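Okay, so here's just one chain, in structure tokens, the form predicted alone.
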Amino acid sequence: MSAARRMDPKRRRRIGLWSLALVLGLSFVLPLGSYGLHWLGQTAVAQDITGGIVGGENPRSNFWNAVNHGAQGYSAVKGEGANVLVVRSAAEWQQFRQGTIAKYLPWAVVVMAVLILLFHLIFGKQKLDQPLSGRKVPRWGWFNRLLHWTTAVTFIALAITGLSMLIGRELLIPLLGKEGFAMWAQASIQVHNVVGLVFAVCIALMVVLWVWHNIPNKVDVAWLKAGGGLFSKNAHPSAGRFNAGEKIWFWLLATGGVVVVLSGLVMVSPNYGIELAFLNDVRAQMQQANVVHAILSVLWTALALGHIYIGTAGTEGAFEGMSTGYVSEEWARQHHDLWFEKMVEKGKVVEPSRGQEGVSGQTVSSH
């Protein structure tokens, strides 16, 4: 028999009880070991719950207290923000961005998509009142169409990458995994920064080239009162080259879009060593620009869904203007009658037999 089996049962119980007592005793004695340091001549330092120091000053606590109040030290950062160890506003900015903005604002895009779907189910597509005759009216030249489509493509790329950076962690990690999302997030940042420059140039060109056609007038007031004819099957309100809805979209682009571009410039310029004269507290202003950029961009994306819907599935004949440069006579007469009358006076209406070979010398329709 082994020694364990030959051991007396009473002895085993005594060993078990003494082992338990030893464990319990050590659990009380060891935490009191710090007092032994005091008996050996060491000075213990503690901080009470009110922040006061017991037994002398705490250099580490004093150091971080000074850092939190703006004291500078050495850091590897060069240029703006060098030797600033802690930016207190950064925590507040991050909490607001990842909290209020990321959790609630993207729902504006979802709500807009639902409203568009409901509108389409209730009112349907805006049809042309008259059958197509084949006569065409030139509406957009090649450069304006190139500008429009470049802006549209870059806008979509910016919206996808921007939303990926804002809410991608919650939505994409379950689909791509952490490694896959990390690669996508890094690519999104690079694409966003590069495409953003192209988008900024397009916005500037749009404002310069199209502002003259988007000055509000009395006709726009009547158009707005009639709801643009969206909710009625009766006569459509009169409009010039651009109706009031298109003018509103243009001015949103010329104001909110410009602010989005400028706020993006504020965020990326320090990363590329570009100094902006109007920046004095770069880190704080980058945080503010980030908030403005995120809010306006998400709201702009939501409104862009309406613009895309009206120009494609929502209105018969609207898409041809930007795809071919020409619109049907029936579309022009129905949606932009005042502009159509001027085109007739200038002899710009193209008869079916002439195709779309050019504008000069075209047969004029008096219809």
The other form holds:
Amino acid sequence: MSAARRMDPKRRRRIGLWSLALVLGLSFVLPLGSYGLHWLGQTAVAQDITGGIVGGENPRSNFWNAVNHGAQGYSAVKGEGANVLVVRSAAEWQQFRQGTIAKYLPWAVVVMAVLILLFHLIFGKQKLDQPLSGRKVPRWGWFNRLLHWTTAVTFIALAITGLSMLIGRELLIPLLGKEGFAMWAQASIQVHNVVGLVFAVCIALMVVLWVWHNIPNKVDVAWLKAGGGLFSKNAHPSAGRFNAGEKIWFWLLATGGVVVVLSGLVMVSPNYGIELAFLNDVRAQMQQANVVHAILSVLWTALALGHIYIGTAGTEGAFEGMSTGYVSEEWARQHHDLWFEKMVEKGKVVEPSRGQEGVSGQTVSSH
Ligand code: HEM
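Given the form predicted alone above, what does the protein look like in the form predicted in complex with protoporphyrin IX containing FE?
So here's everything in the complex, that chain up top.
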């Protein structure tokens, strides 16, 4: 007979109970052992959730912490930042550009297009009140037209290529395929960089040549109060050579537009080997320039839709001025009465029989 069989059942139960009590007791007490060690002066190694070290060193965490904060290693590639594995600020910039800017901002263009369409459906085209007499008034000389259309064409090219870079991945890969989009994106960057320089010159010229006609005055306040006559059929508030709406468009161009051009130049300068004196932290400043450039240029594109609408389908006779250089006497009187009066005083109104010879080539400054 074995010993266990011979053991007294009471004793067996007692041993069982004590064993259970011992196991339970130890399972409570052992985890508290670290406190005991701490009480005895020992330190433990633990890592908090942010990767910091609590109570000692954790070499692996230290290593990734350093990498994450821009520690440098060795790379055979030369150039600023080539030795840095992770540039945290760049990751944050990329997130902002791909996230907030690329996801939400282009909707401003769509919203603007929808608003214009609704406006057109509700209020329709601003028609001329009087029948055409055939008399014309010179409005835009050849140089100003050339300047305007070069600006317009380059702006549209920049808007298309710029938006392709910002949201082309989502929009164009389904249409062009990955390889097709890669080619398009590559071409977009080249076109954007070159056309941008032409555009910059145009904007600079426009600001310098047209600023004199865009100084705000009292007439503009009254024009704005009347909503430019946009929302009523037969109300045409007084205006000089440019009305307040045109002046606002000009000043947006002369401020925000100039910032778009300058931020573009900051980004493109290394491509042309230009070292800008104010660039001391090139990477960070380029990221800032990129954010400013993207936000303002997308908003500008949305606003440009409004300008293009007013210059074409929105107003009868406006496009004629920018294409032929002349507007009808009726358009001039209806939309820019104060300027028209001055043109009459100066004897600039052209009778139908005289045609348009002799006046084309006049610049805006002569009117
Ligand atoms: C297809 C595109 C465009 C069309 C059809 C268009 C049409 C016109 C027309 C008809 C005018 C003359 C208005 C008048 O005589 O009072 C004008 C003026 C002007 N345009 Fe454009 N434009 C276009 C694009 C642009 C772009 C992209 C810019 C600038 C980035 C621009 C800047 C200006 C400025 C500053 C003026 C003078 C002020 C004003 O009338 O608002 N235009 N445009």
